Amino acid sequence: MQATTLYSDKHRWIMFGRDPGKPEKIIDTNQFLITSGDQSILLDPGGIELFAPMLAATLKYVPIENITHLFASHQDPDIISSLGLWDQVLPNAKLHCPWLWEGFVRHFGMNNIEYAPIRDQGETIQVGNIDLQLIPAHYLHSSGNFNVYDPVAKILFSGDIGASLEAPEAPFEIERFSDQIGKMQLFHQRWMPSNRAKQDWIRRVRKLDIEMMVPQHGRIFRGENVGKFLDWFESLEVGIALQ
């Protein structure tokens, strides 16, 4: 598992990602850790066969004890079938995850985590000595589905907005956005189904001071590549698959 740090400040942002031990024909996940002072929160931390390598690469930068969040975006077992293995080793966690899918959600195995569903519009948490805003994405691609914006070190977490498929070898930032169109397009147009809410999170998202947008899969979008991003992803009819 390849960690990098994203921001490290008063609080820090590490990545993870690209384990060479991932089996064949499971897609390639990006994991994130926010951690400020004692407290820790994993944004989307896996499938159920990623728990080893990411708690082992975890445990490289707080004690078990710190990790005292969770979110999960939406309800996909990419996002959080590893859930009911956190559970037995997080002795005081929350996961913040979009009402709508507890009931799902809980079936990936939930004794000890506290279940904090997290409303539609949104709300702000507060992790250690930082807010963090959760920003709402629903139907794109989940119904219920949220992002994760960080006012002070600028980053947004876009979980599968703006996701990339990409070999186990790829680097974790975009150099030439024009050269990432084509690992992104289909995937885009096939799992966000609605233009309407696509225009919808783009208005809400410019209102924003982003510097960094990291996804859920593929590559970072740092400085201009996120405003491209924006521009491109407003111009793409999407839902298409129908048609």
Second form
Amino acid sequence: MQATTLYSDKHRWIMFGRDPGKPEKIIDTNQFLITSGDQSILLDPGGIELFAPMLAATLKYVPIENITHLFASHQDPDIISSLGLWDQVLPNAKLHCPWLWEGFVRHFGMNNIEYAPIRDQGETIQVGNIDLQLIPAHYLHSSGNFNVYDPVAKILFSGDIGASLEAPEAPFEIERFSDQIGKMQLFHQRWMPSNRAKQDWIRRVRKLDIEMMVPQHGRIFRGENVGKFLDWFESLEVGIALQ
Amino acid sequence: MSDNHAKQTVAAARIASELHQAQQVARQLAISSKNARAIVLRAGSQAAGLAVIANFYDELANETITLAKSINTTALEISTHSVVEWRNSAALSNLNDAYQLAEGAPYKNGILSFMSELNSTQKSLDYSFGQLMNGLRNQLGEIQQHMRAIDVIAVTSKLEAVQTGEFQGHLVEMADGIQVMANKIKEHVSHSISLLGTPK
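Please give the corresponding structure for the form predicted in complex with its partner chain, as opposed to the form predicted alone shown earlier.
Starting with the chain above, the whole complex follows.
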């Protein structure tokens, strides 16, 4: 599992992905660890197949007891099917996940971790010394869906928004936005069902001060690429399966 | 045992299904034994010896139903237990992998206590699994014994039926039917035992 530090000051963001040992037919995913003081949160900790390399990678940065929070942007297996295994090693952690998915996500196995349902309108959670905003992104691409915004690091974890499928050796960061469009377009058109939901999210996100937008698949958007993505997404017709 | 969890879970579920079918047959057996008793009553003193036999049928059929129900419960417990064990061993195997992969990670020893806890849970799950399996084997063995007893009683009752004059044909036919049902139950039980595999 490759790791890269996205932000490091009083708290730290680490991105994991491009696992060389990943089974061939599962989709490549990005996982994020935010550490602050003696607490940490894993954002979309990944599928069951990735648990061992993810745990190993995490232990390079924090002791296991410092992982006190998990966040699942939605219910999909590549996001959170590892829950039953994290549950065995995190006896005192909370899982922040849309309230809508509680009855489903618990099927992954959850005896110890506490389910902290996120209300539809979003909320702010404290991890160590930082406040993370859970921003609604419903229907993009799940009916209950959230992003995570860190106003200090100015990073938006955008889940499946901005996602692209990449070769295993692909770099973590987008170089030229125009090269990325072909890798994103069909995914966004097919997996995001509502233009109205899309516009609502864009309006909300334009108000945030974002230096980096980091999706759960593919590459990071930094600086002006964030704005380019928002403009491109704004004009993209989604929900094309009905056309 | 850990590589066998899926097979054990499925085997236990299949045994529950076999025994469910055996239970249906045992219900028919219980009805037949009640019919046998009615004929014996009608035959009066000519069939006095058969009265005890009919009672035996009834008793064994009812015990078989109770046993089959209890085996169903045990099989379900084994299935559930097997899934817990399966998950536990998956967690342990993943932690072992993580520990190997985390070479050089400063915090890797933090998972050792979880590995040791999972190991000891695994041992205790193995032990209770063994106990459940032994219990299941004993219960299945008991049903087999019942069916053998019913078979013997059916043969005896056919011999006794000779003395019942006009009722002989009826009683022999009934005893034959009871033997067929007992054999069906035996088949379900034998199949269940074969699903359990060789005891360790």
